[in-house]
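Read the single chain below, which is given as structure tokens and is the form predicted alone.
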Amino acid sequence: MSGRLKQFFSQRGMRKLRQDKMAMGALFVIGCYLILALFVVAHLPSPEAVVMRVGPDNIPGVFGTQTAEKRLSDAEFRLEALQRAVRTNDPETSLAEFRMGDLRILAGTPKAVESRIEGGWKAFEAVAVYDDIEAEAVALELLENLESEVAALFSPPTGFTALASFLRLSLGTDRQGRSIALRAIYSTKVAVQIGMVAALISVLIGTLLGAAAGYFGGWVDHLVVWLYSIFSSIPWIVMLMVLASMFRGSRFDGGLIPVYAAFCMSFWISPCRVIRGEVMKLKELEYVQAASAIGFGHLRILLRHVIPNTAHLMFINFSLLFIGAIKAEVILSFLGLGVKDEPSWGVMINHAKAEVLNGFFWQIGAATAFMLVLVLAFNILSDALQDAFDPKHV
């Protein structure tokens, strides 16, 4: 039977899956996310780059516009940062080590740099006297002159550095001046890790318990049904919050271990129910009865003849639980009970609350878009897997 199952997956199911263009597109998107996660694991981008300030706070991304007052504030921020660097006890070292993303101070002596900064402050004061900059053509012209003065203080990036700088600022900065694009990309690793671990362990636990309950019946079935009935009677979000909060104050607080534990202890219920029902039907089929009559042990029948024939359900449940784990992590992190020690889409959405009130949607938009594309791809793949491998559909 296992040989025929292998033939089914390798020929009929895979052929139908390959013919589904949307499923192939979804697989390509998922592959891109996996590659991004691998790059992050290899520290591309590095954790230091993700938390580094690359510019003023709440800069909009490409094609975004700023008010004149915000442009004036950004120019003031850059002038103050340069002024702090030039007024240290060792200005030459401070100027040599100064970084604002990929921007460096234009080469020159501390006195020359300070003189250029003073020119920038004069241009700033000329604009600051206007109450409504956008209503005055002269004020707007002076603002453009100020921005030119400030830009002249920095050495513009070139080549690959210029491309990296563009990508880093493509989605703007958050309220701490950190790159939203880098944080969204880095969060891909957390999403893939949580989805992969939670879905894999939950499917394994649910499959083993469901198969044992459906095959053996009796007290084993009653015990498993009692277990998932108890767990499923508790609202899943409440159970996740309780399980995640149990690790508060421990050395695992803020890491991924509490999230793994919370998800794996609650997500096994769905695959357990499905596998149990399927095994109850499979154990009555002729090939299982024949294997039992020949004298094969229960464990061999389960592992070699019954569980392999539930593989299509395992694949589908893995895909669905992967999606559920990502969405649940976002909810937990938004509530402050999930990941804290590193960026994630839930953390980004949580940090964007104050920004949204001020009309800045770049951070919450980036996190939502990254999550939407991955979840949509897995939804499409789940439907395609069911159509290709579920015997009822085939």
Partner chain sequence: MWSYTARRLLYNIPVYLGIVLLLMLALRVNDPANAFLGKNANPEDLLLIKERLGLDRPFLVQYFDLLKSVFSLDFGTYSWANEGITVGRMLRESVVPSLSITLPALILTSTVSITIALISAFFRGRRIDRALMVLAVVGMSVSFLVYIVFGQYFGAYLLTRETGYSFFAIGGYESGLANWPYYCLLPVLISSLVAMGYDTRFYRAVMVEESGRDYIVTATAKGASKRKVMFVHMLKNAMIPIITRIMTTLPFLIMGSLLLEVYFNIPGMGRVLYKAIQEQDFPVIQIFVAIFAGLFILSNILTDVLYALVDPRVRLS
Given for the second form:
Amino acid sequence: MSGRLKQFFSQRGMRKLRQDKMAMGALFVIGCYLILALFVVAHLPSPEAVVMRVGPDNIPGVFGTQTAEKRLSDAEFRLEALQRAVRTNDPETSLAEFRMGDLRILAGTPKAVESRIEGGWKAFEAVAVYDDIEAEAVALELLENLESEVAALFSPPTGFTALASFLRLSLGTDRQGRSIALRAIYSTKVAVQIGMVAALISVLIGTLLGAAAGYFGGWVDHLVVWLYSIFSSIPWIVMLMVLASMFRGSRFDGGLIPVYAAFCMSFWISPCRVIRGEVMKLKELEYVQAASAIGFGHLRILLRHVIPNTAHLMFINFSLLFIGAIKAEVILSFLGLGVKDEPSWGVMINHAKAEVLNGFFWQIGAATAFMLVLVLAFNILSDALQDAFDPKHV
Amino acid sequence: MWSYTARRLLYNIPVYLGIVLLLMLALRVNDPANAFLGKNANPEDLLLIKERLGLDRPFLVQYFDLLKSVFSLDFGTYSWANEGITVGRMLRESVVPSLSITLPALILTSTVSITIALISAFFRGRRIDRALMVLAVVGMSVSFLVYIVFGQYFGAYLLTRETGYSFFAIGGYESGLANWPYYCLLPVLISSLVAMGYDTRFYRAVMVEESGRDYIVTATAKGASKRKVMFVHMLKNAMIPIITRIMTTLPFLIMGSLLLEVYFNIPGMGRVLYKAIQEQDFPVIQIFVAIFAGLFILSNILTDVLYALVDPRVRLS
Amino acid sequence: MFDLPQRTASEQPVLSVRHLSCSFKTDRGEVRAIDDVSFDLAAGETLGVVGESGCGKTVTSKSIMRLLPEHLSFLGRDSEVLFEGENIAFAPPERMREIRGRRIAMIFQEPMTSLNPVFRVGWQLCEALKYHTELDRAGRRARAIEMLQLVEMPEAERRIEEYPHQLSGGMRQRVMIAMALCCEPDVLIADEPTTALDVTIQAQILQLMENLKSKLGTAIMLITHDLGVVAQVCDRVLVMYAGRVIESGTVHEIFHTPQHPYTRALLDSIPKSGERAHKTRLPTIPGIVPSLFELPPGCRFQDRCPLAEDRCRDREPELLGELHGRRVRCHLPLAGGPR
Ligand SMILES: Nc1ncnc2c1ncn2[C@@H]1O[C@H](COP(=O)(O)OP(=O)(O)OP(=O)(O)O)[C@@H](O)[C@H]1O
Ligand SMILES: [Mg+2]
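I've shown you the form predicted alone. Could you give me the structure of the form predicted together with its partner chain?
Then the entire complex follows, led off by the chain already shown.
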């Protein structure tokens, strides 16, 4: 098998692919996403980090200018958080353990901290009396005063921490004050996971069934064709709804298993079709005929001579189905049938519906951009694969 | 021709029987009555509701029952969630709203993307071709949902705010042709925009493939203009894959209009099914899915027949 | 060797090709499929073009009619295709439309794929008439039937209502010929019109073209693999090798005193029994044609040439001789050709 794969990669198609700059760029981008997903697995293993509040709701990202209102509520948010920490039964430890993102509080006794928080609140009230802060210079000055006062409560972030907290707010926050950047990055993992699993299983099932149908013909072929006629007659979204109701109340309810199941059930069809056709052609080839004349078993011929020669079709289909899965996930999340306990691009876009009506585009923009780049890369790669290996394909 | 059509019909019957079988099995994995009434339902209600739908009868009897009602188009079963309303009535009421989105979207998408594909193929390799194709790839890399969200924001919200006149509804539906543009045009436009990237690329590929054929050279050698060659010789040949494509986008459109219907609150078949699933309205789910699959198979048969109409090689064999 | 009919050609050429070269853009870079091809074709004359598969015969004829895909191919800058004195190598599309089908027509190599599968035969026959004549519908139909009868298509009236897939290969080729001839072109380019047909039909079709030539005075460029056919119907011969003209002259000259070793090898490998000669396909010569991507410096035939010496490997020979007379591209021509 490995020898055959090596042969595959040294083929003319592969050479053509390697010369294709766009395709190589796309591969690079896909690689970056994979690394990002691995990074998420290593450093953000649970979704908790991304459900945490990091600031007031709907603040725009770094590239937008903050309104005075948001700045004010940011200060308020920080003061409140500190106050909650001080007002616990054991302020010593809760202050020591206090983390706001990567910010930690400046050393000091609870008493001292509390008095400084009081000072902060005074400054806050001084600003809050103004209706329209931006219109009056005095108010703006007071606001700056407040901000420096609040900032003084925290030890200034340095090095990596500074970078991390910058990153955290770089794309703003959603309606619950959660970091959009973090959520978008975390969603990369979800997307890659769904894409990988769904595409891989579908291609495997499709290849096995398609190769068997094409190779053996007869009733096996009839059966497979009948099966894929059935499955392709139910739109996957409908299939998913049925599955969702099937899994309801079971152990898998709300998890990714129904999602995978629905995707695989409808995605295996296209690789199966293509590979069935290709195997029918391959079967007639001399060396396959020769192999069977020599008396090799069917299984061996299939695994060693037939299926490896459909590798290019498997790659093309994998790439196409990966796109399909990522895009389908978004639609599912919108219908409330997809990912539930984690953020995903679909969940983010779904949440952003209401924000868009208020003119806040950061969340939908971030999710769309993350998704666009990945899907675009896969689209370009699929095209290049098709060009290189299957130029006759329409 | 008629015997051909009849053969296609016959061929698809076992497929449909399989679909219904699978579907009914899948829907019975979780006891539907239990799911509908929740965990604390009292046993009498359960029995009652089961009896009413005949869920207590042997599976085969239920199977033939469902088949019978699909083939005779008689859906007298009552919905569980909506007291006193038959599934047949829900179906009748939701067909028109669904069609008023799906059909115009199908026509619009096909005409526009075939036109763009023709332009692209006509100027093959030139800058306009490349620009259109880049646009198509980018367009198909954006999620459906993003189109919907932004479509609603710009079309229904921003446009109204800026012009002071409401061109499109934010959502909802009212019957009547006069109301169509207000409620349905925006979803139709969005739906077409989404499908455009895929379709344009596909149609262009078909045309590029056809334009490399020998008979194209023959036509040129006879003195036909490039336009004649493309619009007469090539297009008629390209019709074969184009028809297949249009037909195979039907399920996509059903799904697409499901999303649009849910988002824009249009009481079409997709939304009815969606709500039925949320409410565990078993009779509705069962019949609607059976109908979706039936429609799909019908569209397949129609494809084959149209195919034969266009291609003399199929028709005459 | 053969019974060679003597024919005379009129003085003024209808078609003069000068320095025609054509390149393709491919994955592996540009490749020049034909290079510096020049020849004349006089009215009423038949020019045979011979050469091994892939030597550029079809590309030459399609270049003349500008039928190669625009985005993949281009003509060399100094190419000239003079049709009645007018250079059409870079003529605008409108001008080409007037010429194609009406003045220069072409019969293609593959009759099976060259007809449009979804239009009736009659419609396709009438198409050129629609573009180039004033005939009305009925007139075009009558003319189409007449043309089909001319090419001896059985049941012409019925056949024009049929689709190409209902016709046999020979019938399709007849349709192609009828299509090419229906506007009575001045030049007919026939690209292996008989390759796809069996021998008896081949003879019929050649006879047919012969008749048409004498009746209409059409100049014919006949591309073929079959040297027997060349001997039968051609006046002059152009021998091509790897995209180049390597020898040209009258049929008599080429067949009796071949000067290029390649031409010689071609002729030598024909079985000598005279009556079977017309069935002979282009014979095989040991060795292979060099790839257009890896042309050797020097003569393109050097690897297969029994006479090759050092200068053949260093420098490519010029095509020496007169354009209208004898030409050969060889450092060591046989039979005392120009050195
Ligand atoms: N579209 C194309 N792209 C690249 N190369 C081409 C193309 N068409 C033809 N060629 C090359 O041009 C050369 C000449 O081809 P051509 O078709 O003229 O051969 P031919 O003499 O007609 O052969 P045959 O007798 O087999 O018909 C070949 O080497 C071929 O590979
Ligand atoms: Mg040829």
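Positions refer to the first chain, counted from 1. Definition used throughout: the rigid core is the maximal C-alpha set that superposes within 1.5 Å between two forms. Computed from a predicted model, the values in this text were never measured in an experiment.
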Determine whether the C-alpha of Gln176 shifts by 2 Å or more between the two forms once the rigid core is superposed.
no
